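Presented as structure tokens, the chain that follows is alone, the form predicted alone.
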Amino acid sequence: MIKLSQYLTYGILQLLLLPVSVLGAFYAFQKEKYISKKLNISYTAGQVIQGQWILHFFGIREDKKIIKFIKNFPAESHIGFYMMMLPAIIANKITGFTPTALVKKNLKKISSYSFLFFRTMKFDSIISQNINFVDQLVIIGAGFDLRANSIKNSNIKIFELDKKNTQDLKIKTLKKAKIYDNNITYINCDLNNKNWSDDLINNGFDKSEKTLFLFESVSCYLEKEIVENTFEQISSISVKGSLLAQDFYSTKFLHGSEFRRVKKGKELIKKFGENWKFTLDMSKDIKEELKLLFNTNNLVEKELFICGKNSTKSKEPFYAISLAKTI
């Protein structure tokens, strides 16, 4: 009865406030699209913080800094998001309603939409479970993610790597929002440069200290040889027992036609000069595919979370998060 009441309340509010939601979604999308192109920054880099904004407003992942950041970030709209999500937010305040997609935990049932929220929460979990057992955190292709700003262990050395345009705008926004963290070392980096790890070492990275590398939703925009070089670079500068947390997308998911929303997304990001490239064939044994990928770079799988086997037409998984360690 409680669930029925929650969804009924949400349904009524959605009908009543539909014009507000549509207007908010349109404004947020247009602002993101226009400003991203104008400032020549990654359009997709903003997708991560949108999900974090939503999780915060439903009390699932408290992050006041992400709200301050988005309010001061030129390529996103706090007001637009709020208008878009207003029916669900009010329903949450009145009845405790929470969209199912935000809290799905059954890996086999995670969908092509709910995985966005699962991804955020799982990487959060991996960081919190391992951060006190390493000396350094390196976020490769950090984009506008603010996880590093929430690390409470002051003994951890933190490095964020990304392209200059993206990183400069992030730093400017952090300072404007008054949440800039002096403990984070920001390094301009392009993974297409095969020796990018030199920049990391030259900025204080210690090869003798155990490190957690976070490589979230970046490899899918790179050629396979660049991904393999990234693994090679990580392995070459890491002490035994260092960790690599990253995700993988299936070939069918990003390059097939099974997912209409993904297909439209692919067409959209092309307009911004971004393309999905590296994938894994998840119609086969994913563990074996990863073993082949990791073995040549002194990496071995520690944990693996495979998503979506029962939520796709093909009954094949489409997404996976891996935690590997150097050997």
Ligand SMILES: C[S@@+](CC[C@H](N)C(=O)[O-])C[C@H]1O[C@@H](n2cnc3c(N)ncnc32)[C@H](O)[C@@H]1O
Contents of the next structure:
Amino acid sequence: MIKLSQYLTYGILQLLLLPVSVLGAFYAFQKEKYISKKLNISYTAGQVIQGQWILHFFGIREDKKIIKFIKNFPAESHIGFYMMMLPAIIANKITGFTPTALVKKNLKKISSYSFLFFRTMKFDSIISQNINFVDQLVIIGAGFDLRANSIKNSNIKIFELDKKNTQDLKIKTLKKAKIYDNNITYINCDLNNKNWSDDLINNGFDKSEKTLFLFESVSCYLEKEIVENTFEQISSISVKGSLLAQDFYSTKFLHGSEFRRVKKGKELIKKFGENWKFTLDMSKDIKEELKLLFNTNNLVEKELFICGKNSTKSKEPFYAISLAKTI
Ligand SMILES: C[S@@+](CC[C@H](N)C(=O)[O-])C[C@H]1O[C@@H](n2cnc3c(N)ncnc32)[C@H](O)[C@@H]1O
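Now that the form predicted alone has been shown, please provide the structure of the form predicted together with this ligand.
Shown next: the complete complex, the earlier chain at its head.
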């Protein structure tokens, strides 16, 4: 009954405020596309922080830094998002309305929309559960993610890697928003250059210390050979017990025709020089597929979260998050 009244309130507000939300969405997305292209930065990295903005405003994941960042970031529009989400935000304040996609927990029911929010929350929990057992955190392809800026333990060495333009704009925005953190070492790198771990070591990475590597939604932009090289590099510089958290997309999801929204997204991101490449065949046993990938690089699976089995037409999962450790 409560749910019904929440959705009813949201529906009425959405109707009343439709021009405001359409205008906001149009402005935010046009600005994002135009500036991302002009500055040659990662368009998809911007999309991740939009999800974090939403989670913040629904009170699910407080992240004041991401809001400050977006307010100062030339390729996103805080006002645009606010206008776009206004009906839902007001409904949330009045009735507690929360779109179900933001809080889905049943892995099998995670959909091609709700996985974005699930992913953020799951990587958060992987970090919070493991950060006190490592000495270093390396975020590979960090984009505009600000998790590193919220790590309270200053004894942990933190490194962020990404391509130059994306990383330079991130640093500039962090400084403008007055949330730049001297404890984070930024290293610009292209993972296609196979020796990126040398730069990590030259910038203070300690091979004798336990490390948590995050590789969130980056491998799908790389060729399989480069993904394998990334594992090789990680394994060659890591002590036993280091951790690698990463996610995988299914071949059907990124390269098939089952998901129309994803197909459209693929065309769009190509315009920004980004392209989905590496995937896992999730019609097969995912654990076995991962073993084949990990085994040669001294990695073994520790935890695995397989998503979407019941939400897809093909009844196959389309997304997985894995936590592996070095042996
Ligand atoms: C979808 S974003 C994910 C960003 C971040 N990991 C997150 O979850 O918020 C993909 C990121 O991978 C980075 N990336 C893609 N290809 C790369 C490459 N060859 N070398 C370094 N970074 C790369 C992009 O610049 C972008 O920041």
